[in-house]
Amino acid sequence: MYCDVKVKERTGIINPIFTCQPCGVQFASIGIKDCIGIVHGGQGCVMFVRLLFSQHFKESFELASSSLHEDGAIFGALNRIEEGVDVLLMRYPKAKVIPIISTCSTEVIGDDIDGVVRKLNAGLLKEKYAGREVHLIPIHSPSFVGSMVTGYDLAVKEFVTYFAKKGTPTEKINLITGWVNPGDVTELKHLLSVMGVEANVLFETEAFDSPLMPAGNHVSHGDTTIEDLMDTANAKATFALNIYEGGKAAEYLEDEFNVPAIYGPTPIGIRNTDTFLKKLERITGKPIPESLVRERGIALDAITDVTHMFLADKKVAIYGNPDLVISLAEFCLDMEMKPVLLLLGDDNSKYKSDPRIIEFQEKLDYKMEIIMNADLWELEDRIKNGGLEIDLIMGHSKGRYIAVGYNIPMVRVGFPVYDRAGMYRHPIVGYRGAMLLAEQIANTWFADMEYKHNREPVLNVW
């Protein structure tokens, strides 16, 4: 078996791939319109994950905190979230979708915020904003097991659990996107655009990308609506694009009101983008237009221009959320790269059965290494005591030290990008992004052989 997926071996986390579950949920909750989430846990649980997102999308976003102190926790502090509340709506009068996310501190004394949100429809809600429209969720995220990544899986669910209503069956698909960028979801729209099928597309993200504006400056908010959410039971078929990121939801939809569930792939590279298509031609029964036809081509010819020639056996090490990484190493595969080291930064035990995966330790015929549970330790490590030689390190920004310190280029890919400036801008599914990408990819080791004043790129010609 050239493909070996395992656990490392030390229990501590030294400089984490990525962070909580609390980080996920809100993710979510700032895809939806007219939606602000209140964050039941200290004003770090809040604070951090903020910055996160305005370090990547350069912009500001509405979340709020119950600012959880000592006497909350060793008291209780429900009293808090009925503040919260009855504050977020007096000063924001569209607001109308508030999930209660808790957090590890406020989980461990067991605050229950699902008798709360029953206490405040009963009482705040029926006295104070009688007539309103107003959705108390309470979602548990305790930070202390997953991450964001099952954080946002789980909040999608949550969402569409309470919002789905069966009503009269429609042509229009369920997208869930999955953790991505803007870009990607203005990518994803135009697919579905030019092949005429209509979708409930969770989460439009687009507007993330805010204008400033004569009038002044626009909050940044996603667009899926109300309406959208309880239109998912009626859809013909929902994708879920990243199957760690939207699965759930996906799953209950099929349980509870037979939509037909649709898991992947995740369009990343020509061959994913393929089989994307042909699944949405399936189901709509919309033919594949000439105008996508010859999208691939133009992909297909600028993925030419750079594959064999500038990054064939390539050796590359991919981190970051599992879908993603899963995807780029099967898009540098199709670009004759070897991906050798895959870091995956939980411990999901569904990892090792996940049919790509298992694609991977059947066809390949190097050596690949998928560690579970991973950080960034693992691969400086590896780097530095273990002897592993890579011409390309993928991921987003917080590994930028290690190629920094080991003279490596990197691509930046994925959530937080910070020291890439409108990457969230730039797609990486659909055919157009995979052009870009491996343009990208092909740039950044000409950019370092430049830096490394390497006269000739080393070609893999012959």
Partner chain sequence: MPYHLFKCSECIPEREKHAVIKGYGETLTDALPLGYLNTIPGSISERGCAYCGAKHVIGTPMKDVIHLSHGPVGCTYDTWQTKRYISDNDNFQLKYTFATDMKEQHIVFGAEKLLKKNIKEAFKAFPEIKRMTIYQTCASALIGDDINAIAEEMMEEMPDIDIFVCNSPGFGGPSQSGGHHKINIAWVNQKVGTFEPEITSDYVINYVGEYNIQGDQEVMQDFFKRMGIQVLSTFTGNGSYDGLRAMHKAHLNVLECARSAEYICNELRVRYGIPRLDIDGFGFEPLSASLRKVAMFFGIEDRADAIIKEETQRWKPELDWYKERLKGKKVCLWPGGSKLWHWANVIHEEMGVEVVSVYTKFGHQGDMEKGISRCEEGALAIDDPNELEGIEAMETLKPDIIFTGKRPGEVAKKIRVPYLNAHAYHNGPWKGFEGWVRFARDVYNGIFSPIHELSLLDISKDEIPTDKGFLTQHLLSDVNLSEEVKNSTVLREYTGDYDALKRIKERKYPEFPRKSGLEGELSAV
The other form holds:
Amino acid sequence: MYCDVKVKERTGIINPIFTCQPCGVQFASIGIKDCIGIVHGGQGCVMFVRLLFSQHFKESFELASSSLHEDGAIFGALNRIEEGVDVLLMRYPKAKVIPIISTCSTEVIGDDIDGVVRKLNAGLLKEKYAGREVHLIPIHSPSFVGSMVTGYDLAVKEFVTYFAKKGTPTEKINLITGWVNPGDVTELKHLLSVMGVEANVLFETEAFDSPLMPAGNHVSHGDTTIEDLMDTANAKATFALNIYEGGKAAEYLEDEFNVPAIYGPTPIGIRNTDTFLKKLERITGKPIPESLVRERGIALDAITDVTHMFLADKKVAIYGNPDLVISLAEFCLDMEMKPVLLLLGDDNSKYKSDPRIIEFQEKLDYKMEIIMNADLWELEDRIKNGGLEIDLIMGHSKGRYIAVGYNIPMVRVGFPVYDRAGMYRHPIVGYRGAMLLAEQIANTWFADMEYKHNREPVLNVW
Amino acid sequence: MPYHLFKCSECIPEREKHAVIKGYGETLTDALPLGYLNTIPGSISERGCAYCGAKHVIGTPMKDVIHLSHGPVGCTYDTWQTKRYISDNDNFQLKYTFATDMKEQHIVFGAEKLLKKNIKEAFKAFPEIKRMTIYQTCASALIGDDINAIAEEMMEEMPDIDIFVCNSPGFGGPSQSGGHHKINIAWVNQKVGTFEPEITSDYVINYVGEYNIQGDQEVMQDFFKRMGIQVLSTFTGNGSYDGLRAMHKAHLNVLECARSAEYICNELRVRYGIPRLDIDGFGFEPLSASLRKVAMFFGIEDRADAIIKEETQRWKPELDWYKERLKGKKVCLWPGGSKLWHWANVIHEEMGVEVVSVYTKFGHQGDMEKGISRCEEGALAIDDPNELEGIEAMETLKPDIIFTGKRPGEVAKKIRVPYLNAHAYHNGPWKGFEGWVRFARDVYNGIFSPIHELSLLDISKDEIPTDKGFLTQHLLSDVNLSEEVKNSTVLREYTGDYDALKRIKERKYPEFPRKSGLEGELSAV
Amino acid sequence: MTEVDVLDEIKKERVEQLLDFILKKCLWQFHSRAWDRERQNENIVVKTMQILCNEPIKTDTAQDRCYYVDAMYLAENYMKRFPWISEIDKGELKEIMQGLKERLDYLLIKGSLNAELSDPHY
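I've shown you the form predicted on its own. Could you give me the structure of the form predicted in complex with the partner chain?
Next comes the full complex, and the chain you just saw is listed first.
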């Protein structure tokens, strides 16, 4: 077997690939309209996540803290949630959905966030906010379990579980995008639109790329409504494009409301997009239109220009969110490249049985390593001390110093990306995303050829 | 009424005592915002936690240290690559961060073994690094791991390493300031006095409360070295672990920040008799005064005067070029803590701008006393501002520019107020004479941006001239400028390099003869 | 207004001029605890007065030298900015400096609203 799947041998983390669960929950919650989460824990658990989002999107998002201080850590801090909900409701008249998001500290001290939600529902909301639509949703996301990826998965499920309500069946599908960028949502909606398919999109984050308007509009937020979430129970099927980021919600909808769950594919690359559209065609009965044949053709035409001439046999290391990393590797293989190292940043036991990983194990004829529970030192150590030679790194900005330090060209992809402008706008899904990504890889390589005087004259007649 | 209650905070009236308008003829005894009190939950305050105050703000700028956080991964992740403190050892502390990665089983059964393994792994990965700081987090504090004991044990096992333990969990105090404080006291208690340094000058200082944002420390160190003063340690920007263990050997503590950095200086005074001199490194006049004071302490004013003269001649015409164009522009000075008072008066005097508001996220009342003293009458001072208050203030005050953090800066952008990063700077360093010009240039480029000018227009409603292909900063800034200023042959725009540190790194320093051993020793004590 | 009142007013105004400079340009008066501030005010204002009055100044300990440099900065700037300082007699100047010290003590210690000044711990 050429593909080696193993867990990082060290116990600790040197330069993490992921952050912890509450961040994932917060990322899901900003996708919902009129939603302001309250994170129950120390203030850093919110302040830094807001900073991270603003680093990536160059926008500000609203998230509140229960501001756990010393007294709360000793005596319990449920009173801080009660006060926090009240203060938030008083000052943000539009707020309707308030997830109460636990963290390591409040899970360790055992604060009963479900109990306090019941208490608030029976007390404060009935008395002071009678007639106002408010949804308090406790979400347990201790930081010492899983990662930001499982936090996101969990949050989508909790929101769906809370809101989904059986009504009249519709022709719509549920589209759970996973942890993607606004540019990806735009592209996915485009594919659905040309297919003539309507969807409840979880989450509508196109507006994260928000304009600078003459009237001033100080924050960005998602646009998935309570109605969209309720309606998920009535859809024809749920497409959880990323198995690890929305799969749980799809499973819930199937178990609870018999909405068929379709897991994947993450539509990165031509082949995965083909699969997605074919599944969509099968479920909805809508044919794939000529315009998509053409779009596909444009992408193929562009990608052909760069693959066998430039990208073939280039060795790549990829790190980031699991569905992203795996599907990027698949796309790279289609482009004749050689992903030699895949780093998945948490210890999810499901990775080992992921059919895509099994396929790598069964069919690859060169050595690929997949490291679970990985950190970025797994990559750097191999380069610095292990003799690993790679031509390209694909991953998010937290790994930028490996590229900088060892002069390896790097394509920024995933979350967070803060050291390149506007990447959240560039789709990597669908035919268009495949084309743009292939071109970005090629252009990154070209720039590197020039900086290093590495056969750069060949570009003269390309 | 000097106290100010924001409309958006009428439902939380306790906020009234946190904002003050500096009234005409009023003094600090008439009104002073409350400070460093527990945050109102749900108010969307901008404060961070005590862990980040200890690790991210004070601890991590130490350059030759493995910074290991004992807890789940998030705390470490959050405090990594979110600041711009560089170092002259290829930014080791900026590039590498370490987490013990505490999981559920550790919460239940304890994580001390995990910590031990981590310590070994980290030193093994970086054999050239022999120093470590371990930071407690909320999780490791609550499960009660004895980090100190583990550190002692490991130091016995590996004699060439040294470990500092900082117990400052996120919930410890109303804001990051709690952590600033804890790490200071912990350092002076655990580490000062445990290393004997090489003394190379008759004049030896500790430079305290300087974090080397974009090279500030290197700029200041350059001045000290040109005067023949040995900077034994910098607490903590670009500072080395062992240098800081030797703080007790300095003759003078030169203090630049506030609050907790004061405590360490006070303790050094009490324990080792080292006096504390508070200085300002920002702005021509305050910086000149500061350099002079430090030199005068050692009786070498002439060396300071020479530097001040040279630097002022070189850079003053450039500062004044910007001052002429920035006169009267309204500024919201909304940093985290100390910059509100470092800058409040000097940007008014040396850049000509009007400070219409100051705020502090984590400062104490002492910071507000300084800030309010130093800003002009009519300014609005806010403690622990929350999101809505910040927006209300910007909409009422209509500043031309705001100096604040990255994320609040994004809010300002949307309200179409240009922003400069007050914590991490735009094109720093901003300390030093050249640095101060760089700051002025950043302010100028922010305010007189043609794109900013476009953002104020509504294409559907406003008259927009159709005969313009472009505008420039000059075309915008020089509209009402006198011919004399416009045509001045003295004033000029910034002429330094993109990287202002390059020149410093190449500098050769003069060698000053030392006094004979005994005399030198005596005069220095 | 009587002549004494006028003189009092002038004195007061001069104290305020000196005070304003300290508040805007100096940091030594803002130490974090009351006892610290008392010590700072006492030492630096007195040393400034001694410099302005050409009196001998103690600089033999490191701590004294540290007060001295802050006092020198103040004295130099006072001379530069306030020509009246060299025009009045020393007795009057001492009174003004005493007034300055009292104002500083009041604004920053006795009348201060800073609740941390009396905190016994750091």
